[in-house]
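Only one chain is shown below, in structure tokens, and it's the form predicted on its own.
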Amino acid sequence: MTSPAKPSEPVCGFDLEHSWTEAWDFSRPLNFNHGSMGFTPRVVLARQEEISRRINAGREEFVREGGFSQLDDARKALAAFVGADENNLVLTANVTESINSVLKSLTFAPGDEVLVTNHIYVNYPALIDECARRQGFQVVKAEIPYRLKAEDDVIAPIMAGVTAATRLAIVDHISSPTAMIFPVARLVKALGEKGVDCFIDGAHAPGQVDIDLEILGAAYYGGNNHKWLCAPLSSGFLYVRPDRQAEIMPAVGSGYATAAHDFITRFSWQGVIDFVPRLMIPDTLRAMHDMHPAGWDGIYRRNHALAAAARRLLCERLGLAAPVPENMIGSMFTLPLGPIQFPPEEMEKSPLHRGYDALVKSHGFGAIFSQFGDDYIVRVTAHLYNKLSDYEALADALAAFIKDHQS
């Protein structure tokens, strides 16, 4: 092992080998995929476990004496931090069920297109491809490059794939493979002179960059809370733009899921659900705000300062080139690792967990791993509870997992 990190200039009063790690309950000691499910604190799950207690004590109570009050004050409460009028954004589980709520609400004519990018979250591309066997649409695909050094040179595919037929345009504002930023508000400005909708997915922008969904005027926008808000899971948001809400319905509907009624009562009953990871959104965004003297803003600066301080140790130590420029990059980034082989006993399992079961095996933690192209990638994270000499034991690992798997 080299020498440990060097000392870093402070960030919002800090330096990046101070962390808040004392907030988390984790079964690891290093954590570098807050992506993927993200982490809740523990004053946040003491503060879940409570509502919990009482709306179990009686759930009848619960719907019938003001429950869906409380609710709709978590919505509004979302809404603001996330720049949206309270008239235009709807609770969901997830992304998923956000992207699935707009898909499969429109309606198609022959010949409309929907492009995506490559750069689209994995499991997109199979129920994109079977709305569009039931639908009647076309899927576009445009090909962005993993090594890219401006964001013209992520529009500059897209608008190549529009046609007179694009319909809707499904772009990332932060990609789930790359951890690419895309430029969305140029993009939802150069598809909408086109006459193209776009359905953003924002699974990974709430929380870890600043949002305002009334300036940025996509017409469909969908967010997850549980990632980097670090909200308890089943909680995400829909946006969408008011000329565009009359035929957007619930994924999952009751009998509030009809054009009689409006955007927003349409998706306040979906039937009997776990009602508490919405009603913890306020609790989450005010804990996390509080945690970092600088609020929200010191918690921005602070993650990316420490991912893009995080990219350059782990390129300097193990010789890698960052395959994008530093504004676009939040609080996570990915590296393309080289030629990379692995046994024919490991090739029966997905990319991701050829490297993440390795990572475990040999050091105690894990990474997240994709293929991208003919590129091995690893994808990494930075949160609160991260500091930069973290990455160092990281570097030791990927050190050893490229030396046992060169080509």
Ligand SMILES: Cc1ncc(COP(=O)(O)O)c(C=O)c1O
Contents of the next structure:
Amino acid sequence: MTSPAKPSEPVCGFDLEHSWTEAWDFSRPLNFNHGSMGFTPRVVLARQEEISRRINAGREEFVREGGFSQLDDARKALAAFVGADENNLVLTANVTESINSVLKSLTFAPGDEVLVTNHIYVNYPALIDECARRQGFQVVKAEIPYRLKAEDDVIAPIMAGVTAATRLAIVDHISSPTAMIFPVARLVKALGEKGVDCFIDGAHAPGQVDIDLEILGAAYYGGNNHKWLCAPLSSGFLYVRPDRQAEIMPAVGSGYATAAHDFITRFSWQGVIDFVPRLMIPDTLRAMHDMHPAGWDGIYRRNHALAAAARRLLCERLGLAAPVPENMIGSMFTLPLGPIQFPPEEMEKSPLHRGYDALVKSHGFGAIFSQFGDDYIVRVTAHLYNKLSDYEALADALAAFIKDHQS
Ligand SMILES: Cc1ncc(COP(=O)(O)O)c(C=O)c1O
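For comparison with the form predicted on its own, provide the form predicted in complex with the ligand.
Starting with the chain above, the whole complex follows.
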């Protein structure tokens, strides 16, 4: 390993060598993959255990004596955090539940189109194609380049995909394979002017960037709490604008999932589930806020500064060019690794696992990889437990990986 990166200018009072690593427990020495499932800090896990134990001591009592109002308080706390009116946001297990609820509730006329992009999360094309087959809509894909200079390069292909038949556009807030911040405010406005509703996939946005859902004004927004907010697993939400709420039912509904009930009530009882991840939302928001003296705003600014510095470091060390401008990344970024070739036996694995396993084998830590068009790309994340010199170790690991897999 080479010498650690030089301490940089302070961001919100800390240089980028300061980290909060001791607040988390990890099985690997370094982590650059916050994006897959997030990581919950120790203090929140301890509280989760305590609440779990309390509920288990009397499950019926919990539900009958205040459990509902605690769940509703958690929902309202999250709504306030993401700038949503409390009547417009419900809790779900994850974005997958949120997008299923929306897509499977909507009715389509023959010939209706749903617009998606090539930066969509890997599991959703199959889901959307299956909905299209059952519900009778056509899927249209906008091709957004991987290397681009400005937000307009995202907006133009999406708007070019709109036709008179476009009913809905499914657009990322921060894309999964390419880690790009999409200009969602501009997109919601431009698409709205063409009469097209948006489902914004915000799996990666809460906790990475400040969000105000009422100002954004999208018809539908699905978010995850278990990624960048660091909440326990199985915690997400769905925002639906008031003029679209009548149509939307939970993907998994129970006795309240009827047209006779309002949007919030429909999602209030989806059968017996583990209530604890939802109850943990206020504790998580507070615990994370309290870690940084400047609260969540300090976390956004510090993690973005670290991601930007790490990207510069990796580009310099590996001789790579960043694919998007710095204002289009939050706390994660991707880099194209050039022509990469794997031995035939590795080709049976998914593109993600090929690179991940190679890094773990050679250096004891992983990062997420994907094949995007002709590019084999690595996705790298920065959270409070990372510091700038961590990325020196990643640069060493990626340099060795590129050398070993050059075609
Ligand atoms: C952009 C995006 N959308 C949706 C998802 C699905 O999230 P979940 O499995 O929590 O529903 C992911 C997961 O990584 C994602 O990256």
